[in-house]
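Quick heads-up: it's one chain on its own, the form predicted alone, in structure tokens.
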Amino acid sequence: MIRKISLFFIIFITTSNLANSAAQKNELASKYEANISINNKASLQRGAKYFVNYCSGCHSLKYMRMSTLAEDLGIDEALFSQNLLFNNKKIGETMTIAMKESDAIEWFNAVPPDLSLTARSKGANYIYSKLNTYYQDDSSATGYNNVALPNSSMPNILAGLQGERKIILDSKENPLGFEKVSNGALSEIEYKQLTNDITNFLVYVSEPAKLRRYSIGFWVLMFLFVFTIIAYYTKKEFWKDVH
């Protein structure tokens, strides 16, 4: 009986420590909040460029058709084809990738997920925090770890832009922040802008129709406003003789 009670307390304490550690990591990740505006076409255009250049080698957007993307973002199709199309793809196709699943499992031990709906399923802040919370970890196969997604098999593809960092831990091994080891090609502000643009782009990709709904919604509200004024004065005109 005593052994069972002791075992219970050991498991309880271990579980509590793991939960506290996860909470600390989530708290650090929660400090990174994205500034999203899908009406900012310049941001969406930059985000599309960054995604194609840094992310599309592994991650697909299988529900996003490139012709729709070009139209929504105000990019001429010839210019889009020249700068954002690779692997002999045509602009009418969706944004799939050439990587085979067998190769992905061999290289990363997992198949990189399609990101079409990630912003809807996990939220913009998750994407933004993940892109901003990589740090060096020699025990990891990729040499990096991530606060937002611990033990991620995804390498830090933006390390050259952000620079190398180590994580700062307290006496209980809880993360407090990051210490810069080396500078990247971008300043901290520039890097955060880049990752915010990628996040903004993925938010748009998760629901492209939202752009059209916003524009249509404005004119619907304007119509209702004008119609209300007309209806009010029409009612006054019809009812003025009743009183």
The other form holds:
Amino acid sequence: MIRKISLFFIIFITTSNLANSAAQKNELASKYEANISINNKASLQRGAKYFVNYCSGCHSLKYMRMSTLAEDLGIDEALFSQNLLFNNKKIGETMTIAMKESDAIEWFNAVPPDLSLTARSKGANYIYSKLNTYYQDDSSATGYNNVALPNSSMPNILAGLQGERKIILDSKENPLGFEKVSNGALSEIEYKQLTNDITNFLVYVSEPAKLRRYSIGFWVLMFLFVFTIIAYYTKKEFWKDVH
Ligand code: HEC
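Same protein, different condition: the form predicted alone was shown, now please give the form predicted together with heme C.
Below, the chain from earlier opens the complete complex, with every other chain and molecule after it.
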């Protein structure tokens, strides 16, 4: 029995240590927290536009039907077709991509994963911090490295917007922060806003039904509120003559 208990403690202590050191390594990545609000339609619309412009060349959203997207985000279908449809697609189709897997492996050494469910499986903060923790690294094939996904084979797509940065390490080679090398097209705040919009959009995509549940929830609460008022005055009316 005692041996069992001590074995349990040894396993507990080693695993919690492992978890701790992994957390420490990613302390810098975890400083980047997305500000998610799937009810913010303007942010979702911007996020959809940025995603189509900057990400959809490589990443599919194979569970996202474009007609659902247009409807949920309140974008007119004609406007959507003009601005957000690519590769001669029709609005009833899902957001797949044209790139062949064999080409992707040749170009990037990896197949860009479908991002439909990434916000749910890995979290919004992971996506946001991936987009915010690129830095120059001559030893890597892309010329860049990333704190949230070390040695990522995804190129630094948004470098022109964010600007070039170097990493600052402490004496134990842990990442502490970034040093700006050159300015990008956007200010620091604008870049955070843009990457937050993309993240917000991917959170919506990972569970489109949530947006609908929210709007139903609103009307249920409104109904209860109005009903409570009516019930209160009805009760007052009924009991008026009793006292
Ligand atoms: C030129 C192709 C390309 C473009 C454009 C691109 N990516 Fe990627 N992305 C990749 C590849 C390749 C990987 C796989 C990286 C790896 O596993 O090392 C990846 C990985 C990712 C991951 C990690 C997924 C996971 O499961 O860990 C996220 C998140 C991501 N990309 C988001 C984006 C977003 C958001 C954009 C648009 C701003 C974008 N990507 C644009 C090629 C691309």
